[in-house]
Amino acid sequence: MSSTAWKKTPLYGEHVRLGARMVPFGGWLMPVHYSGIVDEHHSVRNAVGMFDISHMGQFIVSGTGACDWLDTMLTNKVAKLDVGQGQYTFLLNNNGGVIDDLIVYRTGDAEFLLVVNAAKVEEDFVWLEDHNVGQVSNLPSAKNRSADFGGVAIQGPRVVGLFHELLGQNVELPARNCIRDFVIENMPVSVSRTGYTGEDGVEVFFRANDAAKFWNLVLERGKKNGAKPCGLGARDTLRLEMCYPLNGSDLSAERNPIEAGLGFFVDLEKRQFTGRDKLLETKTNGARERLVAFKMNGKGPPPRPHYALFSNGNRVGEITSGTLSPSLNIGIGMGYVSAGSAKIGTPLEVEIRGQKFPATIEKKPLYKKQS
């Protein structure tokens, strides 16, 4: 794909103006870093960092049958949500494989906002539309509003202080996994208390034509709280320290949520949802492979995706995500290994350029915030 064919978010001009290094990602040109991955990583762990998430998709599903229909399409129980609440969930194929992991918010009695991964927007929407036939009475309507809206994720221990600068000292942010509407400097915004870093944080959605104004307002008002723009590089190191999966790497159409260790977000008590039978079979019989987290033992080259994993001299799996952890100062990663080799504490070897380096399967998350 030529550089002119990559899509650009409404904040592209701001990234270029701030000197970000831009890279292709999921069909978009996105900032990989500004001041550097390690610096931005520590900014989020210690202060506040802001990420452009305008490339992610936003769908509105509405109508009297919306809740019942979404419950047939997604793994978590949508009907549990009160207005203003959200949940992490999966959209699966017929074989139980992950098409996408997403967050669904109930924004009204019969209205839902789905925030989906950037590379999956078209695929997700087509899948949902193709399956919106005869599943429930009162078929809902689905609208892809992705092109009209932007968003940012603002993450870090000082995020509440930053939002008091924006909204006033007496305004409460939404509770964890909840969403609320505000008006900031005449800009209508939706603020949800979620995140992909392990820190306190919010995601803010706004009209695309307000994107640059909101971005610059946060950077200006957030100076006293150390707010910095951050790119995809820090997002990846932060989420991997927390063992949060990346769609297309740790999650794929060939893997199901049980294998990925994410059964908590699957409600098998629901009578019907796409992929349920396969997940029930996996839970009953046990997964043949499981997604594990590991740390390297000592210094050495950082682990990378597709490196082979060995145990007792036998190849038992492959890395799906790997990096050098800025917080732990050691190589970390996740990968699928045979179920018999997936126990916490199991020694592994990572094959890197023909050499094997020792590692150990660890309990998730790999990074634990100091109290």
The other form holds:
Amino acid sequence: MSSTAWKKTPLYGEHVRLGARMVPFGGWLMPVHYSGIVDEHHSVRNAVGMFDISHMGQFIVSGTGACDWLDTMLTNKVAKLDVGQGQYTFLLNNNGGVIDDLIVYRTGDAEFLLVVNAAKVEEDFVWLEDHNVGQVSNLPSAKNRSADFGGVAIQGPRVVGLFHELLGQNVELPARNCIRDFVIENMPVSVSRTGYTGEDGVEVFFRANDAAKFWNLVLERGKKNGAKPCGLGARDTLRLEMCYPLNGSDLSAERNPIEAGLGFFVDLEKRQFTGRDKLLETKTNGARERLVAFKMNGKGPPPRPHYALFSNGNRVGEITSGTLSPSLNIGIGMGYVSAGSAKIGTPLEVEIRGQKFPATIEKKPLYKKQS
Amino acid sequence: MNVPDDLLYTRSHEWIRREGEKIRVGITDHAQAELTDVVFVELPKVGAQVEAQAAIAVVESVKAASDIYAPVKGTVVEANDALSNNPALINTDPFGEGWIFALKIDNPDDLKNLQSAQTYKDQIG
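Could you please show the structure of the form predicted together with its partner chain, as a counterpart to the form predicted alone just displayed?
To see the whole picture, the full complex is given below, headed by that same chain.
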């Protein structure tokens, strides 16, 4: 693919102006870092950082049957959402494999917003449309609004202070996992209290036309709170310290949420949803392999995706995500290993360029806030 | 971007400083800026005989592992052990304290294949 084929978010010009290093990601040209991955990582852990998430997709699903229909398409229980609430959930194939992980918000009685991964927008939407046939009496309408919206994630312990600078001291942010509409400097925005970093934070969606104005307003008003632009590099180290999965690496069409240790976001009490039979089977018989988190025992080269994992000299699996943790200053990662070697505390060895380095399976998350 | 005039360069972003029969090698300011935060360096073994363009060291940033190549044929005579404890020297002083290894070269004529500072500047634009 030539560079002209990459899509650009409405914030592309701002990234270039700020000197970001741009890389292709999920079909988009995205900033990987501005000041440096480690510096941006610490900004989010200690102050506040802003990420462009305009590449992510937004679908609106509405109509009388919308809730029931989504409950047959997604693993978590949509019906338990009140208006203004959201939940993390999975879209599965017939074999229980993950097509996408996403957040669904109930924005009205019979209206839902789905926020999906950039690389999966087309696949998700086609899957949903193909399965929106006659299963419920009132066929809901699904609209792909991805191109109309821009979005940013604003993450870090000083996010509340930053929002007071934007909206006034007496304005409260929505509660965790909730979404609410605001108007900031004449820009209508939807603010949801969620994120992918393990810090307090929000994701804000706005009209694509307002993207640059909103971005610059946050950086300007956020100065006092140390707001910095952050790229995909820091987003990846932050999420991996929290053991949040990345679709395409830790999740795939061949892996189901039970194997990934994410059964919390699957409601097997629901009588029917795509992939349910397979998940029930995995739950009953036990997963053959499990997604574990590990830490390297000492200093050494950082673990990387696809490095082999060994236990007692036997190959037991492969790394799906790995990096040097800027917060812990040691190599960390996740990978699928045979169920017999997946217990917390199990010693592993990571093969790096023909040499084996010791690691230990740890409880998720790998990073916990000190306070 | 700093590109000292008195050094030679490879297309793969190593710099080479001639010191009599030996050359000292590191990665350029441009390369360290592209990699950002270097977190680990795998050094070549002193005494190893290496061919030109052989991958003999690895510089790892948070994001990725990058091979470092021997610019010419020779024998490794020094490796910068300071990088084991402080790999970030490659970021803070790429042409000085951040050097990676030194080679005793087999044939000084081999250096003719390397690029001048001006050619390297043109390469990185």
